[in-house]
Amino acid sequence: MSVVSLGVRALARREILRYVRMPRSTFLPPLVTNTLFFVVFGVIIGERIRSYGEFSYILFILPGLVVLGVTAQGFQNASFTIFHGRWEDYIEEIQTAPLTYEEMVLAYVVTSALRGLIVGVLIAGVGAIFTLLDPDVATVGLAHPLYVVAFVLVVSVLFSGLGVIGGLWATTFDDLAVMNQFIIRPLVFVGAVFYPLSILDPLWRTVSLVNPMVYMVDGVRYGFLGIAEIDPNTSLVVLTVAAVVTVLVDVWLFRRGYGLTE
């Protein structure tokens, strides 16, 4: 007998089919965007910078771009599907289904996290292609694969959970764009994706440590390259706690009916 209920599987299947059937709007845009990032930063600017320590610049920025893809897609999927369901009034059908609040949140978070993971793998694949095209650059490897898996999983769940909150809070589609484009992406870009923390002045390095993206990027970079400026175990514990708390908040909001009822 399956541990996951039929209702959860049905809702999860519906959500997965929604984005799998529209690859041109779900998977193609982040692929194109990150290909441009690799061309501009990894190839063109990377020709000037060439390396960070023993690693090529394109390998240095790869983990950060993976985090960017995972966070953006996990958040976007959860926030859009929740808000669209509210906008079109079909989320009421989900509420009347024989599902607990925990099961509803589980289905939305897991399917959104899966989309983020798929995009993260695709971005890593694009980065691997770019390293193969340059004979002077080492190919993509995994120094600590378990850390890569752990960090990417936790980050995808965390931002999928935040996406659920965003979808419940938003009142217009513009609100979704504002959250993604003006909050999440800027935090990633100033989260040590394209530069190491060590090059910053002490003041700005301290300020950067307030940004949670720094810990995500640094943790994933440790998994890929084996280098870290922050203890990866501490980062993983903090992010795991944040993910669990966020999912619990999702359940609490669903239970209260926040954003779900007029």
The other form holds:
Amino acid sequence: MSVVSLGVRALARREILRYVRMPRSTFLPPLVTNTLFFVVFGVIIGERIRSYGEFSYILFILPGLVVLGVTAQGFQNASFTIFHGRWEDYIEEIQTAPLTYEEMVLAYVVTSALRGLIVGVLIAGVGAIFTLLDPDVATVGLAHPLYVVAFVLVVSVLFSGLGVIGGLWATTFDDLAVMNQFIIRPLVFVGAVFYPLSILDPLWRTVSLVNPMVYMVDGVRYGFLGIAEIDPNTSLVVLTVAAVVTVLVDVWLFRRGYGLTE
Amino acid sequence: MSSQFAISTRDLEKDYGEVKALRGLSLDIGAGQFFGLLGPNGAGKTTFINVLIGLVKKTGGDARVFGFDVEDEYRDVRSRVGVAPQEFNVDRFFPVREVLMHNAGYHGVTKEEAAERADEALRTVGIYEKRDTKFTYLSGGMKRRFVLARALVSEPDLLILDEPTAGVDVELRRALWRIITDLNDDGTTILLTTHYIEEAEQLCDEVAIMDSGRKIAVASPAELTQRGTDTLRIQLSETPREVPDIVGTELEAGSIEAVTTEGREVVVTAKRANAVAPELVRRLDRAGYRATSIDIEPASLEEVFVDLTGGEDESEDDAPESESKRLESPEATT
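I've shown you the form predicted alone. Could you give me the structure of the form predicted together with the partner chain?
In what comes next, the whole complex appears, and the chain from above leads the way.
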């Protein structure tokens, strides 16, 4: 007998079907955006940028773009599905079902994380194609595959959990856009996706270390390329703790009925 | 845990800031009953339902469904309750059959059985041919039918219907009545809120009248109707020059509320018109009036409702009082 209840599986099925059946608005946009990133930053500009160590620039930015896709999609999915459910009131179907609050959060977080993971794999695939097309560039490899898996899993859960909070907090669609445009995206762009920390002044390097995105990008880069500027184990522990705390906050908010019952 | 009551609340309170939506509501609804909840807008009916199903957190008091606490044992409560809300709250991403399957799944039903239940529920409410249509594209009546189907798909022991026939035509209303009456006959407890007094009168074993978050009365529709005032029309052989003074102290205190005239008719509003009618005719006779016919219009539940809740219907307030002797008490007329 499965440890995952039929109720959770039904909610998870509903959530996955929702985004799988709308690939034009769920999977195609990040695919197109990241293809453009690879074309502009990897090929056109990348050829003029000094390589980072033994790696070409396109390989250097690939882990960061994977993290960008995973975090953005995980956050976006969880925040949208919960906010839209509240907006249209159909989240009441879940609220009035005999699911525990832990089960509700589990279904939302896992399915949103899955969407992030799928997008992450797609981005890595696009990056791999670009490296295959260029004979002067080494193909994407996995120096430490377990680290890639661990970091991507933790990051996707963390941002899906944050998306749950965002979905419960938002009162308008503008709030969703604000969170994405003014919080998530800036963190990503100053999160060492496109540059190594070592090129920054000591002050900005220190400031950058406050940004959790730096640890995610650096950890995933360690998994892909085997290079890291921060101890990946420390990053992984900190991010795992952050993910667990975020999910616990999600459960607490659901139990309290925050954004749901008043 | 089992309970003789499907719903039992004690001193239930709900405040929305300064607004008190429920003020110490204590109510018992027996298992298997067809129970009606009547009240004007803002009476607290929907808040009461939402407390039971977990959409609103109570401020105070106790609320149980089949003996289970609505907050501490919320899963036991929710697994036994199906709700058809007043406002549509349906997942619009999926065709309606899939929405039903998902909902059955949330209640722990396997995918295969969920498909069977979805089909059965859609057939029950008569929209099976629309199974592959999204909710948005259903007509208003079909949407009403669908929310009932969704409430049925978990095969609940308690079915809560919040204004299920609001805005639907007579034919559909009667079709929905048949469906929920059959369910009640099969043992499902029904809690119905409605603005249609006729609906409560025809369907419910017992009704509660609420106003401003309080319970005003609980009784069967027949008992409540008896609390209302009947209208007694006594046709005279000639038009009286003034309203006859026919109310005596020997008549049961408080049973007569008003005496008016309309042409040759003396119109008496009284608690139990059939009990006072013979004496009134005798008094008219002694006063020199000859009664040629008597007609009694029994009180309706709607009139009782209006009396108890202070009257929602503005036409009641606008009714002229000319030629009437409004009686404050029997003594005032003697």
